[in-house]
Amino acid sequence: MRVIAIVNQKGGCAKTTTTVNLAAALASDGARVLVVDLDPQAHATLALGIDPDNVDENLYEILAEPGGGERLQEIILEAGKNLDLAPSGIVLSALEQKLASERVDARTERLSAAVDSLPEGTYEYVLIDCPPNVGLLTFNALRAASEVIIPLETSRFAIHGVDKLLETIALLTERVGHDLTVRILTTLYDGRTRFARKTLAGIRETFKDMCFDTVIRVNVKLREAAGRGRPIASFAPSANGAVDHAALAVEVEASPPVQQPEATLAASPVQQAAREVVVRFRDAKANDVRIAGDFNGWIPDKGVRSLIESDGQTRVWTKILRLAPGTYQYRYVVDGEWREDPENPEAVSSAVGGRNSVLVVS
């Protein structure tokens, strides 16, 4: 069973649209799919034609009580052929306060335990629609999932906030040893505009192999389908939105989950020539410094060993990378802000704004 969380802390990037229509496309291909609506706004529930106000129990009852996850099957509703739903409701927004006194690991394991309670073979895919923030509900989704899809719309603020999300994913991996395969999906794409084409190029330049080949085009039929409480595949099967999500489903099915490589060198034919490379960042005021680049999928400190020392009044962050010969682009993430390496004069412009420092390993 593949558990996939659809996550982005930014609203309006088509998380729910992706969740519902990818689920329906997978179901149309014959897979048994469960949609878990983890957003208190219950948009996925509504998009599948179910009124959350008419549901007796939703995910709150399952996640709020110890051992409640064993009852997950009791709240699951049929939403279509091969397609089921674990519904949400506004009461789910009270979960964080309800669990405030519990240990962190106990709070974030609730959904994982619930999904694990499903009988083996019940579903081939579980798709989790997350709220537009990185709070307790999203942490539950990341802990339950083995894969993450991040929808990115082709707008001026497409990549704004994604650095924090990738940092959260890296932190989860580091603290609980839970690896996640991360993929980027471009959404709301209007190929008629030069700006959208340029933004798409920038997204692909930044995230490279993390990007799906499929692009979800702007399509008014997607909004109309959601308003009618139906997936696009049944509402308008010939519309661009249906075609694009069908292509996405094929791509998901064709690419079984693999763990993110510790660095891009993991797939390099010259991996045996990899060596340790040391870079340092000095700052008297910084509290947290991480490094991200095309060598680790732009996930801050993924696959990086770090040392923190003091050089008089200045703190020194030493980053130890293991890289094969080649040219790499990178930036530091300093207290959540992306920066060039101030000690490296070699840099190139990024298509998504700012400049990336360049590291050449010979």
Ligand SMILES: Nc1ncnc2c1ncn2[C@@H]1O[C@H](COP(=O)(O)OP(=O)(O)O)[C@@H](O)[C@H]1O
The other form holds:
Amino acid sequence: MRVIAIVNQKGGCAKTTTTVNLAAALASDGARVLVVDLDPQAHATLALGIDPDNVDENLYEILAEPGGGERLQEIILEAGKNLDLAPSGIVLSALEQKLASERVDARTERLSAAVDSLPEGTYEYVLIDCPPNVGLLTFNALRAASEVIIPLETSRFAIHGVDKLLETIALLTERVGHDLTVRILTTLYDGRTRFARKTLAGIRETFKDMCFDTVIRVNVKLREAAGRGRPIASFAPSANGAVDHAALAVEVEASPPVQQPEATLAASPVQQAAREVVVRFRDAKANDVRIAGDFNGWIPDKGVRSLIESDGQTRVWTKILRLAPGTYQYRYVVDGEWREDPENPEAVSSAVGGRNSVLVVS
Ligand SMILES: Nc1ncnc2c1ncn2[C@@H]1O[C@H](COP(=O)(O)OP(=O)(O)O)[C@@H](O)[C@H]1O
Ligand SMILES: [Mg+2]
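With the form predicted on its own done, generate the form predicted in complex with this ligand in the same format.
Once more the chain from above appears, this time first in line as the rest of the complex follows.
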């Protein structure tokens, strides 16, 4: 069972559209799919034709009570052939309050416990639609998932806030001790505008292999389908929106999550050629300094060894990277702020805003 969370703290970047239509496309390819609607606004529930106000029990009941997860199956509704839904409701917005007094661990693992309680073989895919913030519900989704899809819209300034999201994922990876495979999906693409083409190029240049090849084009039928409570695959099967989500499903099917990195890396000749590269950041005021670049999927400090030393007033962060020969772009994340390396004159302006420092490993 592959559990995939669709995450971005920004609203309107097509999380729900991606969740519902990817789920329907996977289901029409014959996979059994469960959509978990974790957004109190219940847009995915509505987009699958179910009125949240007419649902007896929703995810709140499952997540609010200790051990409630074992009842997940009882709230699941059928939303189509091979396609089920764990519905949301506005009451889900009270969950954070309800669980406030519990240990962090206990309250963030509610959904993963629920998903684990599903009998083996019930679903091939579980797709989790997240709310537009990184609160308790999104943490629950990330804990339950082993894969993350971040939709980025190419119609507006897409990259804003992705740095924060990657930081959250990095933090969480540390805390839950499981790796998350993060992939970027470009959405709301209108190839007629120069802005969209530039944004797409910038996203690809920044995130490289993390990007799906599939790009979801702007297609008004997607909005109409959601309004009618139907996935695009059945509402308008020949529309661009249906074609694009079918292509996305094929890509998802073709790329099972990466196995333990150590195992795959050891066998890879590229990694054998990797060597340790050291960079340093000096600052008197900073408390937390991480490094993110195309070498670690822009997830701050992922796969990086850090040493902190004091040099009089100044603190020195030493970052030890393992890199194969090549050219890399990176930035420091200094107390949550993304900055270029002040000691490295080599930098390029990033098509998605700001400047990235450049490191060449020969
Ligand atoms: N590719 C697209 N073409 C046209 N409209 C889209 C597309 N993707 C999403 N939309 C519309 O944009 C709005 C926001 O999308 P939604 O999936 O609800 O975003 P989120 O869940 O991230 O808030 C919705 O009205 C949706 O129907
Ligand atoms: Mg949504």
